[in-house]
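We begin with a single chain expressed as structure tokens, specifically the form predicted alone.
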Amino acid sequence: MSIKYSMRLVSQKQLAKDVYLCVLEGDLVQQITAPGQFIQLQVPDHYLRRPISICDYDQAANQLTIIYKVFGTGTAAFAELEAGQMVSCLGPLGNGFDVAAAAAAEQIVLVGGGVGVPPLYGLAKALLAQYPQKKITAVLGFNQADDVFYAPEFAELLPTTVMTIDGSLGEEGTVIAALQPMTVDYIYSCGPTGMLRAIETAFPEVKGQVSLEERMACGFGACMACVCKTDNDKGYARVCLDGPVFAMGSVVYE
């Protein structure tokens, strides 16, 4: 059940150049239901609200992790909140990672680009936790060293591979150069879009999902804004509510 929570702003951090992490609390984090979801912020002085991934979240402690790029002048906003302001937060939303679909696979890849990374953390948690025997990895992407967020925080969990475009951390290149010397049996990424549809047209016969990424306003199917194309019987989806995570496949990348 997705409704509007009042939540208190425990923490707030800079990571990264325009990248915020965000420790939230309250009784949303019950309502959770798998790694991928999402949460609609409200943000000072704005009327939209604004999308943000969930992280991780641990419903013992009621405390949800988010993280962000500062885009414009709502996230900045939000950046500028401190510890103790309790924010507007609608949510959970959407559909997220399915973890028992993996379960037949024996290498498990998790592929994400910029602020696409932040659901694939939470995701990666809940893959060790159900399948300590499988190979787990991650390939993590951004543009340079300045980039770069949570990649310590991903190697701590599993073998871990960050790839910049220039070169200036981790391996040069794009996230598609460290996937074509692995073997994969099960994809499950998040980010750009043409980082999506490299990953599906370089490995077509590879099962996963993809995570998108598109802006929303209502968070809920209402107002249509964040259609994309698929090939169902529709022909289009709603990525807040019938996504944000579909199958590789389905999605009909433009």
Contents of the next structure:
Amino acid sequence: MSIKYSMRLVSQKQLAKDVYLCVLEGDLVQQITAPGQFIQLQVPDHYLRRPISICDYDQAANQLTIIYKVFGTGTAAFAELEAGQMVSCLGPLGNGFDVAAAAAAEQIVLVGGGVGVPPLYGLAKALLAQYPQKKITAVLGFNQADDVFYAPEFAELLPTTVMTIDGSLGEEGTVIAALQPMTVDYIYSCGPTGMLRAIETAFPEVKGQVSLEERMACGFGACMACVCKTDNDKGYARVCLDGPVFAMGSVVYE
Amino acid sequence: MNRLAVSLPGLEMKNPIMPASGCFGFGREFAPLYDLSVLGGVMVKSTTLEPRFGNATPRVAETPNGMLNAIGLQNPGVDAIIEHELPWLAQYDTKIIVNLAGSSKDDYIATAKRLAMSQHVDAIELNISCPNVKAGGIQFGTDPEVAGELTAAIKAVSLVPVYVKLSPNVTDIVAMAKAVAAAGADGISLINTLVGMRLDYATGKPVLANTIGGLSGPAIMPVALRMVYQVASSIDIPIIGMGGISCARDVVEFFSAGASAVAVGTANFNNPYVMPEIIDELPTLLDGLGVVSINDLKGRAWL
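Mind giving me the form predicted in complex with the partner chain, seeing as the form predicted alone was just shown?
In what comes next, the whole complex appears, and the chain from above leads the way.
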């Protein structure tokens, strides 16, 4: 089994302030088993790879899409790469979202925050394909209008509510404010820890899955950098290998 | 003949390539990627008497050509390791070196006694150099006298050869090496990580939750190589060289400095296949250098 691939950069474009969409092509795509998995990108002149979630993938075309935010010099260097260049990638990594787990639910909501939004796009497509009869909606949260990306793409797939903290686009407030009036019996969420914790606190009875973000070195479970506390028998889990998706209620937020 | 075979106390190995402790877990994450039997040995993650969860996150930070870590000796504890990890790893044809850490002398001794009951330990690597926990061994690794006493105490209870892993965070590495050699160490591992830190550009605060961490990766290789060179000329027990090795040419340098075997650390995180790649590449390098055995490269720095 290989988890190391060379992928060709097909295209790269800016979507919002510091946010870029990149399409990569290569055989890694054939190994993807679930939406919500991620890849570790090698960035020019940087030692550690950058973990980036897979937004969407097309196994017939052998291509995947990532959407990432430029946070520091590493992601900035990656944003400089152009079409045709080859990129070393480890992946697909992590377990991804379990679509089958929502089989008993009638009303499913996808809740994304900031750069937590992208993996929910592939998930939305998978859920719609699996459950054409269910009511599936999305709530996407950002700080302000400048940060918003991919809302039209989500809206083409399913009913989508955009929230901004300052109200400069969509509705004003947090994703919790959007969720409160809704009838929900299954939640899929990805975003900052504070948002995930708030969702689990506000909806303790609702089943669902959360995808965590954490600094990591290897991405495949060896370095023990990205641990989080959980209710499993070990007391901890590795976000990269045991996650990044966990059942709601199983993560002990600190 | 096997051109890569090396012979160290307790470690008759098909090649001198091992993962450094803490960079390979107990091997389970790499086992699906390649056959662990290709490795000369496996230095497993630090083992302590009680299970440890380790430090808060973030636990890693990038540095120029390297990284900082402050994992904090996370491990399931010696009993779980003896019961679950070592028997599993023993299915592979490779040597098992158990890295031993502790908070006190009694703690180290008690853990070493437990390890003596396992049939799957080929050697102990005594960790007196972890910089990332308040009581993780570094207090034993900076004073030659204390390091020597602990080495003698572990030698007294261990049934297998003991390699002492030294910290580079000392003024006189040769004095440390001489002290543990005099106390009966069968070999020396050089080096553990260098203590460092990074600050977040925007906030000015430390990136690591633990504030400081251990620097590893190619950036530290010149320091490691210098210490192997200095120590190899002053003691006559074998040295396992480590610190920034990421390709076969690096291995040649460490042997030239006086190492008898090497461990690959952080490079495993960047390229999980790095060790089998190095093992495949070494014979070609030996051909190019005009030597038959990798042992012929040992100590070329002085010849």
